[in-house]
Amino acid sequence: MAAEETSLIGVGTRQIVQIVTPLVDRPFRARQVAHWVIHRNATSFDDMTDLPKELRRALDTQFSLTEPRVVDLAVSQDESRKYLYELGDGSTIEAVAMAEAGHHTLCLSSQTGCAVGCTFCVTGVLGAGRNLSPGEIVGQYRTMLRDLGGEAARVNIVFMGMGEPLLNTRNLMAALEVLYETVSPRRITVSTSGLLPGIRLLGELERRPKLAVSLNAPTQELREQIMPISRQYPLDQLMACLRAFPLERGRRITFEYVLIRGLNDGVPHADQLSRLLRGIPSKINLIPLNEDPTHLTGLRRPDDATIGSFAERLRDCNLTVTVRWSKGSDVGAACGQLKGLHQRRSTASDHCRPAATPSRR
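Structure block, one chain, the form predicted on its own:
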C-alpha cells in the first residue's frame, strides 16, 4: 500500500488505538503510540522510546508517519515563514506561519489549487487543483509546529491558504477532529468564499471552528464581478444562511473584505456594507489588495487615505473593524499571493532550459 494509505498522520487517537491494537501485547501500548503521534509530534517510530523495540519494528513495517515534504522555506523581513511543500504525487502547495505578539498564526491550505476563481487571488487565477487528504492538512501543522519550537498552545490556525476549504468538507472535518486534540476550536478559523452547503454543515457540528466569510462586495452585482461563485450562491441567500448560523456566546462571524482601488473601496460601498451586516454579530477584516502584476493585471491597492476613510466610515456605524496589513508580501506569502511567486519562478526556469538537441537518425 502507498505510504499515504498506511500513514497514522491525519488520524485521531481513537482510530490510532483501533488500528495498532492488534500489534500490541497490552492495551496501554496503543494509547502510547497515539500519544506519540498526536501530542509529541513523532516523526518516526524509533522516536517512541518508551515502546519495546519489537513493537517499534512491527509498527514500522506496517505503518508510516508520512507528511508533506518541505522543499523550500522563505523567511520574510517581518518574520513570516512561507513553506513550499511537495506531496506524494508531486503536487506542490504553500502554507504560511505568521509571527504575532507571543504566538504564531498558521495559515493552512486545503487544496492544491482553487476552482472558485476570485479575481483578486493569485491561487484562484491559477486554477483548480485536487483536495488535500486529512494527513496532508494535518501534516502542514505538524511540520510548522516543529519548525517553530513545538508549542501547540502558542498557535492559532486559519484555513486561509490555497483552496476553498468547504469544497473539501469530508477531509477538512477529519483534519479538524485531529487538530482539536491539541488546538482548541476557538483558535481555529475556517474561511470560505460563501458555499452555503458547507456553511450549514459547519453549523451542524458539535464542536465548531470559528467562521470567516470572504465577502468583498456589498451588492450582488459587484460581488458577481469580483467573485464568480456569487452567481451560484447569491448574496441574499448567503446572508440569510449566516444570520441563521449558530454562534456560541461571545463569538462573531468574521467578514473579510479585500479593498481594490476604484472597485469596492468608496464610502458608498462602506455604507452599503454596514446596512448588509446590520444585526449580525460580526467583525470586519479589511485587506488592502496585495498586488501581483503578472496574475492580477489591472487591479491596484487603494492608497492609505482611502483605506482609512473606509474603515472609519464602518466604525461610525458601530461596526468592529480591523485593517489587516498583510505579512510576508516580500516573499509572496501575503493574502491572495500563494503559489504566484513559485509559479513565476517555475515558468522562468522552464524558459531558461536549453532546447533539446534533435536526435539524428
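Having seen the form predicted on its own, can you show the form predicted in complex with S-adenosyl-L-homocysteine (SAH)?
The next block holds one chain only.
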C-alpha cells in the first residue's frame, strides 16, 4: 500500500470513475469499480471479482476503502444497535440503528461533539468536536448496512446523532449526494437546532432531504434558556425562514420537541406551540427527555400523564403528533445520550447480551 492513498469512500460514482480512469484499460472498468464501491458496498479491491487481478492490485496500491472502525457494539432489548466508531485520528463517535417494522432507521453523526450546547443534551454538554468528512459520514451508513445484512432500500437515514449537521454543511452535502445513489432523498432527514444559513442552503439544493427542526420551546425566552443558539438565531427569524422554506409536494417540516419536566411540558406551552406553527405544514415529534444516566444535565423527564395531556392538547388543535418512546435508552443510544466516549468496558460479548433494564420507561 502507498503511504498516501486516496479514499474512494464518501465520493460518488462520477468522481470515482474520474479518479480510477487512468488505471483502467477499458472505460467500463471504471464504472465497474464505482458500482462495487457504491452499490455493492465492497470493503476491499479483492472483493471486485469481475476485475482483472492486475487491476485490483493496482487499485489497492493507490486507493483505499477505509471506513470508521467499529470498536464496540451494544444491542438494546428493543434490538436497537449502538455502534461506537474510532476514526483515523483516534476520535470516537456513536451512531444507532433502530429496528422498526420492516426497515431500520439509521441515526448518523455529523460531528465528533457539538458546539451548540443545548442544556438537555449530553453531546452538547460535553462540548464541541470536529466536523466529520463525507467518508466518515457515508462510512457509518456502509458499516451499519453490512452489519444489518440489509438492503439500502429498507433503510431510512436521520442525521440525529452527534453534532449539528448544519455546522458541517459542505461535508454533509457531499455525503448526501453519495447517499442519494442508494437511498432516496425522501428517506433521509436532516435535523437541525435552527441554523438559518444552513436551512437556507438546504432550501437551495436541487434534491433536498427532509427537514426536521429541534424547536423544544414555544417562546424565545424559554428557548434561549435551553438552547443558547436561540440568541444568535431568534425564534421569530427561524419561523420566518421555515415559512419561506421550499417544501416539495406532500412534504412537511418535522418539529422535534423534547419534553422536560416543569420547564416546557404544560398545556399552556402546547397552546403556544400550536399558535407558533399555524400555517406551516408540520408534524410534531414529542421526545420525552432521555435523562442522562450520569446526571450531567440534571433535567428530568415528565410523567406519562403529562406527556399524554401535552400530546392530546396539540391533537385537539388539529396538529399531527407522534410521541417518540425512546429506542435504545438501556444502552445509552437514545436521542441526546450519545457521547462517543471510548470507555473501557468488559468483553464485547457482554455488550451484545440484552441489558436488564427495560428501555421503555
